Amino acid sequence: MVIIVKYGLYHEIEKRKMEFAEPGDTIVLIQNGVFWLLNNEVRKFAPEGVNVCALKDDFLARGYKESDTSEKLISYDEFIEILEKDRKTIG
């Protein structure tokens, strides 16, 4: 399953969506959702074994550098590939 997170830190709905993730699922952080990468907040809510990535353009647009995160940054094309690979999505 793909879980799309677009709202920033401490958004209760986004926390709940991440808690539904199971090992092998992918959380994709878009728009203000990239703020979950700060201080590795996303890992506090994402269960172990869940893949996490963020849209690179959204992350960079908020003034961060690629070196500011250890999570994978992806292009829009890679985002589409993730969505096509797994048809189940929570957004």
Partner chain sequence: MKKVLFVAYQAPVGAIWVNETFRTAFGMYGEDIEPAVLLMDEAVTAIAERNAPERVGLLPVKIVKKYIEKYGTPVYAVKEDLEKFHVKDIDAGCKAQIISEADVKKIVRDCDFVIFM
Given for the second form:
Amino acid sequence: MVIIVKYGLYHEIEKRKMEFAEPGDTIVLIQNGVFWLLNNEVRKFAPEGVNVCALKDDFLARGYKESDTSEKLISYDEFIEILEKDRKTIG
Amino acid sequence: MKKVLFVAYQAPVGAIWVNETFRTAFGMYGEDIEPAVLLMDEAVTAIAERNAPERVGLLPVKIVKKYIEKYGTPVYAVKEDLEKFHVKDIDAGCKAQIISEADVKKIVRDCDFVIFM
Amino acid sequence: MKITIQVMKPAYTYEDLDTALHIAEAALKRGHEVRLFLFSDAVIGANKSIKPIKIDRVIPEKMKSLIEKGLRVDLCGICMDYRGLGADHVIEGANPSGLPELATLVESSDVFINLMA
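Okay, that one was the form predicted on its own. Can I see the form predicted in complex with the partner chain too?
Zooming out: every chain and molecule, the one shown earlier first.
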């Protein structure tokens, strides 16, 4: 499944959405969801084996650099590519 | 047949999303879709016996009950959230199935699309 | 592949419609069929009379340019009525519709991207 997270840290529902993930799933952080990359917070909720990525434009627009995260930063084009492979969504 | 779960998480008094979640789920019956509704977090207060948005002039939630009955739409409410928000007297007319957080995950993962409203 | 994107938050106040249009543009470029369903306050984003300050983006114009590239835009009709938005107020190519159309989109889409409220 592809889990789309758009709200930032401390949003209770986003935490719970991420906990639905299982190995092989992808969590895509968009908008303020990119804040979950800070201090690797996302990994506290995403089980091992879950792919994590964030929209690059949303991350950079919030004042961060590519080097501020070890997770993959993706373009909108790559987001569609993910959905071409895994069509079930939680949004 | 597509399985679609519509999820409300905001309180029914103060925001329209519980009403919209039910309205959208009921709207799916014209197609080959199996909709269900999940109430989580503050939205579980929607099934409290005395919950009444109309007391402050808002659209009532209870109007959805006759459609739940008509369509047999599965309605789930999360046990841990009912406890968190001290919901004890549940309106039986909402026909909600009380499920644990662990069961929520099973339901979610069984769906094609999960739509948080 | 057929992709539907649903937006519920109002344009300009939130980033949702911008995100949706970026995704739609990328999907169209990859040759996909893309539908945008605007629900609740998001319908206002199709108002052709929107007039931002000069340095800001004009969302309805961007939407219109994508419609010309194949994007189809559906607007929740009841949501329009609630907000006093008539069919003659919206950009060309955006269609007042409703839940039966949303149900058809849910049923026929390979992917449903929901930007939660």
